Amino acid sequence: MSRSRFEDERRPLHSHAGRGPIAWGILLAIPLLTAACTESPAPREVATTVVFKHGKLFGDTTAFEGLLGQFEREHPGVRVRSESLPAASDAQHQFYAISLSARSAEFDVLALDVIWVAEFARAGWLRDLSALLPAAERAQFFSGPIEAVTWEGKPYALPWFMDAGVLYYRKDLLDKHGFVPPKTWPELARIAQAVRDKESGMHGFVWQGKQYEGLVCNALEYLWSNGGGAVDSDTIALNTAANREALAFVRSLLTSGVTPEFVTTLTEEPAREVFGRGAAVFLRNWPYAWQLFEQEGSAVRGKVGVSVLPHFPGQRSAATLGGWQLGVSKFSKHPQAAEQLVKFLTSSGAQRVLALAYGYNPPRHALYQDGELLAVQPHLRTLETVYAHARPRPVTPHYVRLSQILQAEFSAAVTGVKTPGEALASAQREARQRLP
């Protein structure tokens, strides 16, 4: 019963101090009878808890937590528990593979690297999200992320934020020596060599050359931008003239000195740090680096330009698609609430918040016309062009195995252990033997 009702029923007990024992007994019994005849209050509804697994966010989590709070306010009875996984993509993949193969229901929503969706969908670990992505909604996204989340004609995740390879350059040095950003790879090599020769302690071009997934991303950009690739009509097609020519050029970057030999040890962050301390003319990296170059105290603040990646003569630029998608576990105990969370976090409003707070680039076209976003991140004008042509790595449930093959053979070609032709022939032979 409510507090006011309880106080009203107690009041007569204090106004009849002269009553005898029988009267007192009757009066004392009244509340008990009333309580016995009154229906017990309904048990309090237990909130549905949706567990969201994702990689660690870099930076202040206030904006992200605010989004989750907004979702909870808009969906009474639903609570979200955000649980971070290790930052390393491989560690996250291992966690998901172990948990989902055991049909774990301990989480509902999961953040997926762009290369995992086909694998997880084929394994039966993800819910079909076609209802969240009708044709009209699908058209709001760039084509690359949509292709990446689609398996056998159905979407099994929604694009959350995206990445693609871009070229950073020292615009102050190019201006100083009378150059414009290069359109082709040979132009980049020529400019890098010329500026390096005139600037003490300067490297020409740094990128991700270590034997890992980042090398595959880099190498595919050279192959694609020469009219080649890894898969042709669902057939592994690596040992082609276009691919051999492209990989030979990559090797020449090292032998000519345009790229330092230590690039074969570099991943994203070490490569960024070389460029960020002012020691390179060009850098291939992901869009996240822009905010770090422009922060207070950066040695290259105000000196950096961003461009689409070069291409070979007569061809077109191509960037490897990266980024993260949101899926719903097939074993979720709360699939409807989980799908609502995915829809909310991939909405235009949520993606705008993530872009402003963390520099996460939205996969929706319209946000690249947003005045406030462009004022804070003017390089989005360039990224819109990059993302329009970004290409996913081969969309196959066997991508992890394919990548292991490509990492080893691309590394052999870059380091000179094998010729480009030998490395590509070996990669093609092994891929065809090991992959279904």
Second form
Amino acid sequence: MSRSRFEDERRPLHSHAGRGPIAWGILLAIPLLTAACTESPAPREVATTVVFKHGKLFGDTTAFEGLLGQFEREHPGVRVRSESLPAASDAQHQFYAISLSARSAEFDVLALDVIWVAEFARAGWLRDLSALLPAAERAQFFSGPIEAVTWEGKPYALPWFMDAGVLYYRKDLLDKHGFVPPKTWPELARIAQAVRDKESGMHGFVWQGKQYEGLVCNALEYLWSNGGGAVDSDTIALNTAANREALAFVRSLLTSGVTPEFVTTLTEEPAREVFGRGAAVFLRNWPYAWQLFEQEGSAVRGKVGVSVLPHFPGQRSAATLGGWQLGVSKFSKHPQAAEQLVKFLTSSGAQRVLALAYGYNPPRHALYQDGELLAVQPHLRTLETVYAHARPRPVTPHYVRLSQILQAEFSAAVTGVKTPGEALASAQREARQRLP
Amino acid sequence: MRRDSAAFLAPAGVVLALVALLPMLLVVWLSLEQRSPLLGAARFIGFDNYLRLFGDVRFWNAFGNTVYFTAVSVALEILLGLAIALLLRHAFRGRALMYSVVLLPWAIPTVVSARLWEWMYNADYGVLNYLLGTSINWLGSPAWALNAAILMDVWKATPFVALLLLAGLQTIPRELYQAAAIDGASPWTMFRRITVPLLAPLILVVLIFRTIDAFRVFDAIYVLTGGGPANSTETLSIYAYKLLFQTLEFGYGSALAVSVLSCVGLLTIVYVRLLRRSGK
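Can you return the structure of this protein in the form predicted together with the partner chain rather than the form predicted on its own?
Every component of the complex follows; first up is the chain already shown.
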């Protein structure tokens, strides 16, 4: 889930401190700006301006602006204005929901978190993009992101770049003690325990256990890799034997000491920090962490391996899908030009540029065979396998509500306030009551 | 004369009506609607949101957390604040320095001090566990998290209480104590018979401020835990935030906001009654 990727400290573009003065500044500036807008007429030769709204995605925008420039050259008469929203995912969600429910035509193309597409499609705010995604084109993408953008059989957005949960492990320590990377969850627990017993000051396995969206991403991976899940043929099916067993295993990670108790305070960055200072054998995180482990000065540089997350015996691995998609607003005044822009930005060429410049992982298979890309980012080889197993969180228009219920109940199961059975039963009950 | 004062007050009245009264009435109106941008047009549903609220387990959990947070933190703040005020009343070397040190927590913005406490509470390498020689999962265990938030609130608000009470103490005439001493009263008797009764009105004022503040607690908990683990720190304001800003249930969220407002209103009325009685 890319939420905190954009909120984390590495991209502190909108600091929390000093929001007051900024807010006042904006308030004061609004009349000035609107006055300026009405007074200066648009340049005559430009027929169409497409506005592209997205969260703050890029530190250095050169490569991204280069892409937009290329699009303008290829489409004479169309200009693109790129406007960024606050980095916090909640703020973006709220902005889109409020503008679109007021049928705002202020923007044409929007970047959507993977969990919003069904919600916005059902509300009738997104254009059906079937024309951009014929069967042959659809086959170019991994199946997870395609599933995430599909609502009632039609695509309402195109995958732009993707993310999924991976397992990081300490290559050096596993070698030293004669282990190979684990294939199943019980193996992981055993290895973590064994290495921890022999190395001083080490934690076994850290992940994201705080009550927030990331916990849902983590927990679903256990449910899925035990043949369970949250939704079965469009109905909520939480209190199942497979799910209970999976959650009981998660709880046992804490009680056995494989995972430290404080995992219930960890989000992505604090978890990465524990592993990054060399204090844990295993870490579950998103692919972004790789580059940070390998950068100069990192305590674990050259000692880290990446692999597909383990699964329960006799089952298959699964990874929670994150990432961003591009959709076209139903209220756009220039739908054709907007669709062209979506097509261009999700094209193989554009995704390659973004992958090279920013390390964003493309949702198209073919790029994982790209020699130049692999030379710079060799871990893409492993990620290809991960992405083939990536699954979207429940594709429902009520995902945000469902997630709030799941966050609280999974947290109760992980901290041991409720047994897995109790937590799943009350999640099931709440979900049936609260989701319309 | 009267007309003049009305004219001078009018601008302030208009501004207050626009920025406080009007939005408040709007929220009350919203709370009677089923309204969410995702569901299309708003629908008037009367008191349905409030009925739903009464049957909402999560609401009662948040209500319980809020009451517990308010009661414990305000009680501790008053007791500690009073103790500090009594100490600071006496002249001693370095008193000026003490004033500033005591005030420091109150001067730091809540979000910043919450971040500081988050680090101190870190169960892996936090200074608190280091000093105590413990390995308590302060923010990650449902048994501790709300108490950890209370501790931070006490640390932050006690200076405010101490300062107000100190101001109150300084208005009590010295002669009263001197007379009592001549009559052979013990310090404890003097405290009970002179200090407490004369300070009572001020203590009530401080109670009003602190209770209202604590009841609406949001920023500290939002930074420390976000309402977790297992909703053990979800207060009414955190729940309202999640409804209004995350799931965008404007109608239901407004009903919750109005209920918080009513609770605070009720508390204020009770306190003001008490204040009047103690004034007589």
